[in-house]
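Below you'll find only one chain, the form predicted on its own, shown as structure tokens.
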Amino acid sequence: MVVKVYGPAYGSSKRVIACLIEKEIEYEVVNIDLFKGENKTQEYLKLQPFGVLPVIQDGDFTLYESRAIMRYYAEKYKSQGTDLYGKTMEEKGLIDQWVEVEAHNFQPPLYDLVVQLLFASKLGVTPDQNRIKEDEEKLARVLDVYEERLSKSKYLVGDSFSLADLSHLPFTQYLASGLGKEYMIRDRKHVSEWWDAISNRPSWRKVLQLYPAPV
């Protein structure tokens, strides 16, 4: 059975994709438009009754939330492909770790600026400039904490790539080139040596290549 993927073209979707290319699992794409509120449908509501992205259907199980998706095809087809989530309970659990800081600590000052920086006037948005020095800030002391991290180790969790290093790929993108604030990646070693390591995976991309962000 092919696996259904909503909404390639968005970060969250991306995160997704990039797992099923891993994990060598035939999936088709469902375009749905943001902007044109397709989200908000609904047929779309049936699926993600929050409205928002990425929905999987596989079959006749429905699952939601893209952290949740990758961890279920990463066990469920954990003899193929890549091994993404480790082979002992302590890796499982650093990887765990490492998924909840990037959903926790890392994307919601990053996905701010985002939405401040890029998708402002689509959105009707007038960007904040406290708000987007502010997120500045609290990303650069995240981002400390990697360099730390990253000095003792190539990947998040060891020397192995992981659903920690993948879960970050889609909106360390927007910070490495749409942003311009690059820098913020380039002027910590680790930090970006990491990043030069995981943005040059075949699955990704080729993720970037199929699915171009929708600014």
The other form holds:
Number of protein chains: 2
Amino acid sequence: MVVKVYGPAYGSSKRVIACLIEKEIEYEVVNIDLFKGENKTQEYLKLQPFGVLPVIQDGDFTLYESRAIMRYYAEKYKSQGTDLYGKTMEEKGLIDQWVEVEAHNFQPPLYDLVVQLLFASKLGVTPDQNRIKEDEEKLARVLDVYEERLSKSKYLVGDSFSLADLSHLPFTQYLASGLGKEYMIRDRKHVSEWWDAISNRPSWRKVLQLYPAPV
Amino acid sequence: MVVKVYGPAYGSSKRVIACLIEKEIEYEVVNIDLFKGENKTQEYLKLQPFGVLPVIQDGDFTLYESRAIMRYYAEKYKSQGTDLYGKTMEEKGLIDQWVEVEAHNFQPPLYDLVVQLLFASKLGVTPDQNRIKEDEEKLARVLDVYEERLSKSKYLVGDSFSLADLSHLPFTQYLASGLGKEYMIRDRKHVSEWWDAISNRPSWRKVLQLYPAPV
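Given the form predicted on its own above, what does the protein look like in the form predicted in complex with another copy of the chain?
Below is the entire complex, every chain and molecule, led by the chain shown above.
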């Protein structure tokens, strides 16, 4: 069964597609344009009642929330493609921990920077300079913890690439290229080496090549 | 090995403790007073470098982020106590989905209401009436989706209590009692029945009895 992924142009959907490529799972995409409100149609809301991306359909199974989708495929196809979910229960627990850190500590200030600096004009928002400064300070403190963590192992959990790292790809990509803030990565030796390692994976190069960002 | 849980007075730690009780896992608590900054000591930051609650120690294994901790114990002790993580991979995927919805759609406006209405004076914050109104509107829209979902099954995923429901306990408790907004639950028939079912579980009654909220 080919997995259908909605909204490949956007960050959270790219998290899902990178996972499917790593797991060697066949998929196809359905474009959704958030700026045209295609996520608010009756048809879309039947699949994802909160009107956000992504959602997948796999036969008659529908699942949303990118981090739930990647967990599902990483576990269901454990022995196919890259093993992304740890060798022991404890490694798996730590991978889940860093996926949560990505969601609750890392992404919120970075997402707001993306909205303020990249999407503002398209959304009719005036960038708020105080807020941008605050977001950057918050993100810097988070990245200092990452620097310390990554001084001890090549990846966030041990010496293998996992969902913990993969989950960071889409929004760190904005930090590395679109936002003009690559120094936040490059000023931190271990974060910088980690970013080079994860962003040069063939799966991520393919995602970037196939699905350009909407702005 | 007895699991050590830090900060039992606070919402996210209660998520962990309710899970441990459901799984019949022995634990002990270590009090942490956020209002005294006990989460910012060098000693605490060694366990949880972002300075937030909760964190657990289980022998020499340390894990943080409440939703990662509950996943770890629900899976590690799958056949002990209440089975909280689904009968099939697809049920597990949907449970993860609703845990994510709780984290990203449900908790943010509710957490902000708790800060604005309950913790404001202790934090030296002046409650912002526009923000309170906005939070309530957002939460109402989210609860409308829950009402629809819960009209189709007793719990968020099928007919068994799972991590999907458990994850909602701590902050829905504030909505039901501390905030004076119980009508947001009671005005929705299925949400109301669901809340009665999950909040009357012996595990949750025990958590409330043993660990009073800090305000």
